[in-house]
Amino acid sequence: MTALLRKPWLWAWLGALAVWLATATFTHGRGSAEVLSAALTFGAFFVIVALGQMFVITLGPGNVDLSIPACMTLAGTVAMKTMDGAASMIPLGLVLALAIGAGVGVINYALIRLLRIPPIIATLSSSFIFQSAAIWWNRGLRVKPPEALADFTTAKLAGVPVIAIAVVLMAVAGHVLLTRTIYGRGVVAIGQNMRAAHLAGVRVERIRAATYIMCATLAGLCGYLLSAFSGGAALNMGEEYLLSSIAVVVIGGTSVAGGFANVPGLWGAALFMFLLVTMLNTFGAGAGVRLVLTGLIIIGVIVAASGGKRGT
């Protein structure tokens, strides 16, 4: 029990089962299942972006992408004026999300590498470009997705959304790639120490460009999913994974310090994040009194899950 309490990600999954009880508590248990499978599901959408800035944070400090929300919107936009809504069109749909996504990852790594910005605030900067072409590819339409495609985001399989399975299987993938492959072992020691990783033969530029298009890659994907979910793509469809991806990751048990990274937890915290915010609504909180009992909660769970030893 007592290495059990140690693992990082055990407070994530611990807290969101707190607030899932509280809620239902409070219900007398009305809606409960409810609550939770739309927990799986927008928890799916948290799960995908933060698996790649997960892998971002752990290469060290510094190391973070503001795109994401940017690359969401623009992956959106121009997948679902493509496929205007033809189930014929959704592979190519996909292909374009996925390849505007590797390339604004290698537009981010291009600022960081060869002109020498700061991670955080190359990816900043690139974020007001490619919102800006979202919104001249845009032009104020909201195209609606294939039906197929919609279909496949809201469907269940035994109660069980299916989106929510098909990023669990991600989620392992991404565990299997940090843990049992040279690229993740790579990314970790960069984190430890960039120099020593180097001296020991890590290619570090070349883990660094891979996991910041990787990154960028999977928020094109959650743009390409979010927009069929939703009915289309919107210009502040990205806005509120900008926090909520370094958020998922902190709280799912990853260093801020970079290093180490947990995948298991961040499921758990993505479903306390929605959770949280659900509980304080059913609680009739205002928005302010929300704000800042989420802030406090979350810091508490960092708090415990940080005074534990690290873990897988």
Contents of the next structure:
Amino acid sequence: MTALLRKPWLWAWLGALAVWLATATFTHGRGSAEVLSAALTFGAFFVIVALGQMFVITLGPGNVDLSIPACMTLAGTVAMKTMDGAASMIPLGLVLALAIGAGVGVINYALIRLLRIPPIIATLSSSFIFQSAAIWWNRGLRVKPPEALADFTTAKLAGVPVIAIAVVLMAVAGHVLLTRTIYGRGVVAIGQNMRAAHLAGVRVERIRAATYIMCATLAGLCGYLLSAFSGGAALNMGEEYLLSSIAVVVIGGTSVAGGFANVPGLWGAALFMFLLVTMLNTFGAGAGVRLVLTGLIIIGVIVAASGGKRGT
Amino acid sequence: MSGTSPIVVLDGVEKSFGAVRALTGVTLELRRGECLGLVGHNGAGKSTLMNVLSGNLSPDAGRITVDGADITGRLTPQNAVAHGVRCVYQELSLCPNLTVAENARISHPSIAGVGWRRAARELISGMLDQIFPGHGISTDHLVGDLSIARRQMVEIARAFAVTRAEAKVVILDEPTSSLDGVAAKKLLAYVRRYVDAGGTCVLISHLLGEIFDTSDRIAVMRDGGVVALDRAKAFDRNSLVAAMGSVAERAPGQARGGAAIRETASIVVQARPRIPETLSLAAHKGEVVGLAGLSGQGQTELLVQVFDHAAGAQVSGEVALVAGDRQTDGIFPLWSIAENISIGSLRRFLKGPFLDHVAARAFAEEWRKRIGIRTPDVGQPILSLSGGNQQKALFARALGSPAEIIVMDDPMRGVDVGTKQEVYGMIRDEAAKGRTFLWYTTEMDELTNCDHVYVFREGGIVADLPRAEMTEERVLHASFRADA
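What about the form predicted together with its partner chain, after the form predicted on its own?
Expanding to the full complex; the earlier chain stays at the top.
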């Protein structure tokens, strides 16, 4: 029991459960299954980008990828326009979205490594370029996604969104990658002390490169799936993912100072974030009150989580 | 020499960390005008006791009196300083992002108002000049840019500096472990002057020679208690080592015929420091090569060059490094002891693409026993260990790795006498099995374990001495003047 209490992801899950119960109580249980299903779908999109962001943040102080929204938008628009609604083009669109993500990651890392720009500035400035590229590409009308792909993103298996199941499997893979591979151990070591990691034989630069590329590739994937889900790419589709990707990582119990991460917390935090907004909407709170309460509750969960002892 | 009136009285002080009883009822008094030498194994409780006295840890039981005032339970770092108790920490307590002068200001809050920066500069540079004449430290340097030896000097000077707050009791926890011989002598001479003027000093060290030379009384700690306490003259080397409970010190290690290795074994490392006019270094397979000289003369840079297989170094084989500056170069503070050890040889624990944590844990446990890390459980955080035991974990990391070449960056800082002898033995055994060691050390005794010694000065190699020709005099000679 004490071992469970020390788990860093516990608070995100407790928070998610609490807001869901509060909503269900308010509505006397009406619609709570639908709310949960929506939370799983939207949560899945959050988790895809947060997974990459988690590895980046774990690399240590100053490491963060701010180009996620621009990367999502660029990958989404290019893929949608290329597929142009044709089912036969679905695989090509996916490959394109992933390739664009990987390319964005390579550029980000090159700026950080070759030009020695701090990651926060490098990814922020590159994101302007990617966003402009997306605008230029997207000029004209909104392209609908292939129907089969759109159906996939809304499909359900025994009442559970298929996309959520897929992302749960991705999260399991991410957990194994973090805890059971040389790469994952390296990321955590670098986040604690980059110089010591280098001197202990960790291949620091290879791992950093791989991490930035993976993060951007996941953003590309998210952009592809999200534009299929929402009936086409939009220039502002990535907007809310900038802060959410960081918030989900931190609420999930990953250390914002690096060197300490966990995957289960990502799902808990993603559900929590979605259910929180839903709850405040259900209560009929106005936009201003909603934002204030969202901020306060997030602070509360983070304080509660950091009060618990950390174990690895 | 030693006065009689006590300035600090510790009475039955106890402290536990979870299952580990670090202090088991320590009673000890410090007198005015004396230097008390404090010795004991790694994990005997020396640093813990001094952390209690300086207010960093609150004791579970016992009473502490300073200058007649009972301050048990009210002892915080600020309060300790207010009572004139200063501490030079083994792990150093300077802020790396601030300058030397700014760091001086932090522990001397009475420096304030307009012109504080100038006052702080004068305070610290005056003290540095007194203790370490010719130190070459600018008060406007960022502490993070200084070598560990210079950081240590700043920390020491700051502790002895007097502003409105007096320095009545100064605790020196392993102060010489990161200083070279010359700077260490200057410090110990200053300690005598300070004590003779009526101050009180606690000197913690594993170098028994400096304990004998500097202390008036010696206290021996073992397993969290004081087991022997007497005038320094009442002890000799053997009785002191016996009281500490370690195996009596063997005669300084004997290197095998280094010349024979040079003639037959192949060269595995060849490196040249990155400055003009220097000799180059060669290490043959199975050789223990010493890097000597004053501290910070380019030895660490050469080791890192070899570690990185960088330009200027031809290295055949994998290299592992044992860090000496463990906070900056060695420890992963959020990890357990086991994780800190196994990071050096992760490939060994791969089962397919995945790491086998059970095997990694067993590996760490095996090294805990082999090298004697004092902990009930390798799953404990690395920071639960004393400094010397953290250092043992770093040794285990490198010796346990598959690397054929091991470079060691003054690795015995804070390691006790008994363990040192064991590690020397391990190094000799591993060398006999064909591993090659590059060993930077500032201690003469350790150089006698080497087959071949290179002396560094101002970034370059100035002398190349086979074991048979190596004497303390020749090393010192080369350290200071160009060797013809």
